[in-house]
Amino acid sequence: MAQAWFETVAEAQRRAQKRLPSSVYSALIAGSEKGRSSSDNLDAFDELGFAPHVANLPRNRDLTTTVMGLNLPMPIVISPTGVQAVHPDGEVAVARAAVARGIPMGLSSFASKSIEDVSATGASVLFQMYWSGTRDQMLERLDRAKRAGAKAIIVTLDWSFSNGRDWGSPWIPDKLGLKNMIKLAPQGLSRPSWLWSWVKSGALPTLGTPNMAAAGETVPTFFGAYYEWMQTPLPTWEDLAWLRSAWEGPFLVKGVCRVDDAKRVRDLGATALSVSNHGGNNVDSTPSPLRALAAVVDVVGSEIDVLLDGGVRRGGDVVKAVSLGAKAVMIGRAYLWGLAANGQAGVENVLDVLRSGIDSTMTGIGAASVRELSRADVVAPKDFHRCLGA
């Protein structure tokens, strides 16, 4: 493909917008209500600066780190995202890219591909669960993840309700019957390269969630799975302690912003937590995770691994988060842009862009290892940090 390679995540996003039908693209960029949180996720990174050295800069940089006992070639983990209809290969393409670059992959329980198919790529899968369904159903999902070789469990708590959006929510059908296909036809025809990729695959987006189906059950649609989640009472700390006790391996709690919640997560015996606001898709006006990161690190960072999820678009962003105490970052939209732009190769391209950006930033500030990064390497405005729940 001519000009397939792109040099920034921003260019991947531009290509994704040109390639995807408007409803699919709108689903990817969505935030809640006015979009304050999704905007702040990006703005916070722009507010941080660097304090670079100018001599004795390292000739070699060590980007490796360890998260939840997994050795990473750079401090990046692929965050779980649901129903990846941006490309026919979906999560399998992402998994292959993750294997090619040695990166662990979070796989959503709302994914369009099964954990068995994704694990077959050889990826280090971190299986993500919502508190959804009965305890027996959740135990069955944990057992399935274990049998498929999942390295860890991610329990996502930073999505309690998907609020309306001031710019309008995209129309997403429950399933692609004839009536809905006719309705979506103008969008598909306006993006012939995207449509042709599905025609060549011999299938159409099913919008199914195979990881939410028990053995022998019909695969629920996304909205079928969503309905189950909506009907499940929200978890208590006791519920989360039970879930933790049901999984013997590494256990990451996603969505912590407050220091009091961070302490409760630590006390559950969690291996890790991610500071996240679900990409701005939960309660609008929640501050950027980057603003809340340092306070969380200060209270639990010596006892469990702290990750950051939200707003990462370049290698310098990764360096900023690690300088504030994150062991690694989780990326979501960034790799989805790459997947939409060029499939597996596009995801690899995004990971390469981020790796190059981390390396060049570390060169410029004079850091030989990501493990040496500290708050002295960044410059923050006086009112930048937030300590929530102190």
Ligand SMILES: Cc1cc2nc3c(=O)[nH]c(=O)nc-3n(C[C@H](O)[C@H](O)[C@H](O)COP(=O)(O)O)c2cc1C
The other form holds:
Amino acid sequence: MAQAWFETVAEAQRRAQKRLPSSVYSALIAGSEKGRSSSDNLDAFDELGFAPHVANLPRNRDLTTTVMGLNLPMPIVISPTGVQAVHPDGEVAVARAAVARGIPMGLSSFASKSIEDVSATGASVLFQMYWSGTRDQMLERLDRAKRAGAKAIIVTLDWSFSNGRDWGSPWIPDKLGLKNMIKLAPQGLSRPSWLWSWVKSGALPTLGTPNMAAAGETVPTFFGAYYEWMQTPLPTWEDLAWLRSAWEGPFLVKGVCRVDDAKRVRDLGATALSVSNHGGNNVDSTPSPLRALAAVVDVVGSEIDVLLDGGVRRGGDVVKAVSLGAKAVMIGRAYLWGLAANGQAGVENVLDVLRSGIDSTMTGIGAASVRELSRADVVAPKDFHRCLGA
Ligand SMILES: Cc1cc2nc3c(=O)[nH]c(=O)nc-3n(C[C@H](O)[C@H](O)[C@H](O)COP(=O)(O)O)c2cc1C
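Okay, that is the form predicted on its own; can I get the form predicted in complex with this ligand now?
Everything in the complex follows now, all chains and molecules, and the chain you saw is the first one.
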């Protein structure tokens, strides 16, 4: 039997692919249209280099930082991802790992576990919302997040409901009734250890979104929640200013790539933004957030915390993003691969791999603190950076 410990995120992904039914695995691969943005998210990290020193290297490295007033042991935040039914404990397992490593956790409003169950682990929850439903429903969700002790709200804006991938989208049922279970049986039976983990848990993969239901309401299915979101008129800047004013604490806007949008996000009073293209799931051909990062940092970085997400797979990637001005990165697929491969321990494993990668990169480039990293610490090819908007 393979060792449970994996030494890279790439290995976690290979194990996840072996363990998960193909439709579940490809739901995590996601991406839109031709997958240009998801590829560029990874390619951009490959294009940046380092110039290591060989002596006078720092004996100790300080990885700590702060984001939105929260102390982080390293510049990493768990990015919200929906319906983590890749593992019976889903978001609760991720939350336990986040607590064990002292990392805040973004919790999707499309999560398969309730914010109350996730908060009960002691995690620092950053509750993620879409502009979905009526204002009263949104106020109710904010109020629920506050009662559950959420430390911040993440509002995700980079989703344009694009359909279709050149490699095909997996069939995912709305509910797991008998008919759908029979249809999915061959896939499940081909992945006995995944199936066995569900049998042992005594539950079925849940496709419900408990954080989208008001008290006493039936929990909507993922597609029910998605339908509500699709039917909601897209938000204006005034709508977003209203939402920001309805939440007293830290407020992060996720999905900004353009400098003009970044200025508006700052002006509406956000505490932070994440430069992101939703992991390559927004308009295909949006460049990697890593290319757009420096320009955004230049216009708003001294006033609000600028984060980045998309394509982070190793500690060196974190160092590259922080060198270009991100206060921290948010990780998505990296921890999902860990969760699928080995539950809570797999997510901890991913966080440990990233931590040791940050540390060894900093040793090599002679950086004593993540807070001192600068653009001079990376080697960027000509024309690497993109300034989106004006
Ligand atoms: C399977 C999947 C589900 C996601 N669900 C959400 C979500 O519910 N809310 C959200 O704000 N972002 C969601 N995202 C985007 C992530 O938060 C993050 O922006 C992205 O995964 C970062 O790219 P990476 O996966 O390359 O790290 C999702 C991404 C994936 C891959």
